[in-house]
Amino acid sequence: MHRGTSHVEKFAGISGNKDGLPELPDGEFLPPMELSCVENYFKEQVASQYKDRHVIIARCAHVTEPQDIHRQQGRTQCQQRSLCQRGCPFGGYFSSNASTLPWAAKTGNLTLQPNSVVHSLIYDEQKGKVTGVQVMDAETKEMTEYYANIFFVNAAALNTNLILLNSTSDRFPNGLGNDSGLLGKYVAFHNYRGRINAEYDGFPDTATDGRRPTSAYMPRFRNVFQQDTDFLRGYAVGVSSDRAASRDTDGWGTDLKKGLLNPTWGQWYVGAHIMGETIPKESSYVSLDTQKDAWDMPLLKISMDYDDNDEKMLKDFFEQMTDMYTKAGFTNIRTQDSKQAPGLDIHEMGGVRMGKDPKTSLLNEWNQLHACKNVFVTDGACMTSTSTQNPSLTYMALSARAVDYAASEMKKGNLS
């Protein structure tokens, strides 16, 4: 897996620091991104009175100091504009449109076809395995089987799971590959619902100035060489600092000018948010409705709650995080529990999970389906726990490894 998550992080230019921690290995990054003044001041409360708990620049995908292959790729520096979520026409952050699409498109190989629906993979009941898999134009909703030799179905951990659902045959009738009737089960998440606010009155004469992508962030500190709390695995903690600015916008010309390049600037806000580990499980599910959608699509039924170990944890990081704060000096604390359902959070995992054993597990340790080679599930729908990370890295980096053993494979004969 190192060998991949280096190509990976290469490729995709991860900033960051090597902070040298157990809990959250250092890879290939790039230039870091800086703390605030607060940030760095909390950093430095933390590490006085905590020996175990560390706060450090959030690592990211940004390119902040471009390399040879970044730049083949079309992309340049980060302009920390934070409107990452629009597309990035600069490419750099990183995402498909910016880097991975076109450098598919320059091998000449890349074919896309918009406007698409994937309904299901097509099983040859003779020949023992997918051989297409049929896509209704979302505008004509005409039907059309597209046949290859290798299938990855990489749809998003949910897609994936429908996907895979709703590809039925009489050798598989309940889902493709699901002969341990496990397919859609074992869904699991991150928590988001937690947030603990304050304020604080040092650096009266310092504001932060322009924009970051990213913030501070503390890795799992509970439960990470031993079971030291009453809750299962553990949570990471997003961390960042700001200070309000009123500025004057009477007047005109010279002096609306002065009123603006001129606030007055108010208290620092320091704020964190939970990103909790939630525990799959087979009562976590999804499934296909009766109900379809405008492409013929069955509607994805998510049977999915928060259970006593989420509430357990989210308690404990509104007591430690008040604790931290307090120790820090922060003032007017107050923590917030939005109560939001699963899926309003991010970073949905599972539903055909990895593992050794075909009755306990939908894909062997190449991300294939066990009862049908040729097919690879390298999302998050391979996922069989969710850590504390954001987890894109470790698909693509999975992704990268099942690509490579695939091409592997096909030369030898075996999945042709």
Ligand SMILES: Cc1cc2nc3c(=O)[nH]c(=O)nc-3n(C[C@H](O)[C@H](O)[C@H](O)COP(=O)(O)OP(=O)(O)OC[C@H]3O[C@@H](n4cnc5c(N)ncnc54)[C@H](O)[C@@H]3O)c2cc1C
Second form
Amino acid sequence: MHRGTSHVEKFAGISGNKDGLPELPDGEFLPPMELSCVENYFKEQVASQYKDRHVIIARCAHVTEPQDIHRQQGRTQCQQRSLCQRGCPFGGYFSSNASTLPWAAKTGNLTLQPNSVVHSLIYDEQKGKVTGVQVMDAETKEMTEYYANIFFVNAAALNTNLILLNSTSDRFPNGLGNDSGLLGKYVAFHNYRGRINAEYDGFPDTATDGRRPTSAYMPRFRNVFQQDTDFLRGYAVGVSSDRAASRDTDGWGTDLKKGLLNPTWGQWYVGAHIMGETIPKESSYVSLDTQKDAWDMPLLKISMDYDDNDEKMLKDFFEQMTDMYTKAGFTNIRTQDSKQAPGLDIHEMGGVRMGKDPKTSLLNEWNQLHACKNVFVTDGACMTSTSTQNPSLTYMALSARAVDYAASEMKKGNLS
Ligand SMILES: Cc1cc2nc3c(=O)[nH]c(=O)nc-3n(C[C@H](O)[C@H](O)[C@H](O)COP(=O)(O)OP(=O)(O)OC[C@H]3O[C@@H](n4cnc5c(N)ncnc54)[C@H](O)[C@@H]3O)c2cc1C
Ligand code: SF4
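Return one more block: the form predicted together with the named molecule, after the form predicted alone shown previously.
Now the complete complex, all chains and molecules, led by this one.
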């Protein structure tokens, strides 16, 4: 495991089990959350039928046992209420608001500049590097230039592409660092179109308690050690189970409380969704529109779609899950293809991809623009493939690694 990943895992706090799977390496984990009895049953059924398929508890950035490093960030234990997207008052799950921003503030060197829309980077032809950034105040629309020695462009994958494409100069008429003409190209994402639901009539005396903010997970099992399907790459599967409950909400006070706390339990439901790797292609790209937004930024045109590989992968997901559900004795199996457009998925990547050859990539091994060494991109824009895992931990590890490198290069006087 790379030092950067280990560093980030300990800092962010990742709960998980050391599963010992080559296709999903173990990390520095806090105690795992638990599988429900139905998920555990499914795990056993899958393990008994397929030697290469594994159902595990998903690893997640929730503090299940706070360490000193988390307390120092002002965070405490996750209460398992699954309200994380509202912003966790306990700092139970990792986010920049709960973790990295307060940590940076503690150094005394952090300046937050809210309401700032980065318009473009300023390239100095004489110096052969970027010297500043043009920023518009979102409220007053006033433009200010800020100067620095090093720039990290991390506006999330597609907006990083937008800012670089919008940073034009005589040296880089098609966008900063874009000598290869590939800026904005080879964009990909995760395919979340497929769901498969079923029912299970076992475990009638058991129910879940609390709201676990994660699920069970099946790491990719297709084309891992050899090409064994008619499509490329593979998919991971998120699996969860729940039991229907109806609650009597008539009455007031004690009666209402009793009704809420003593539900009538119904059937167990099982649901699974695909997280499929889509293949980055030159024909999948983002580019600048002629139309601008209220902050003088061109709109970003996104040109990408599903292809034959995605359709075959989705079909395989439905077939394989149907098979596994059937073998586990699940009934009333229903598949659902949302056909949602790319962009409704949440893991966009690419456009400023890394690589050894400046003719086929934009960034070098340290996430530095080949053609402009004092600019780093360490968000999803740097990715060359999407794999089948949630990607943010990798971005964070790449960021820690690139920052370490940039700081040491700066000390050596190579980036000043
Ligand atoms: C619903 C949802 C669930 C997700 N779940 C997971 C998960 O379980 N695991 C996982 O690994 N990932 C998950 N992701 C993906 C994860 O959120 C992203 O990978 C991660 O936030 C990327 O971090 P970032 O810093 O690159 O971008 P962001 O967190 O998006 O931060 C970019 C920042 O740049 C700002 N910005 C953009 N353009 C400009 C500009 N021109 N000027 C100034 N500021 C600008 C934005 O306002 C934003 O604050 C999920 C995403 C969503 C939407
Ligand atoms: S479930 Fe989510 S919101 Fe609740 S404590 Fe845990 S991290 Fe915070």
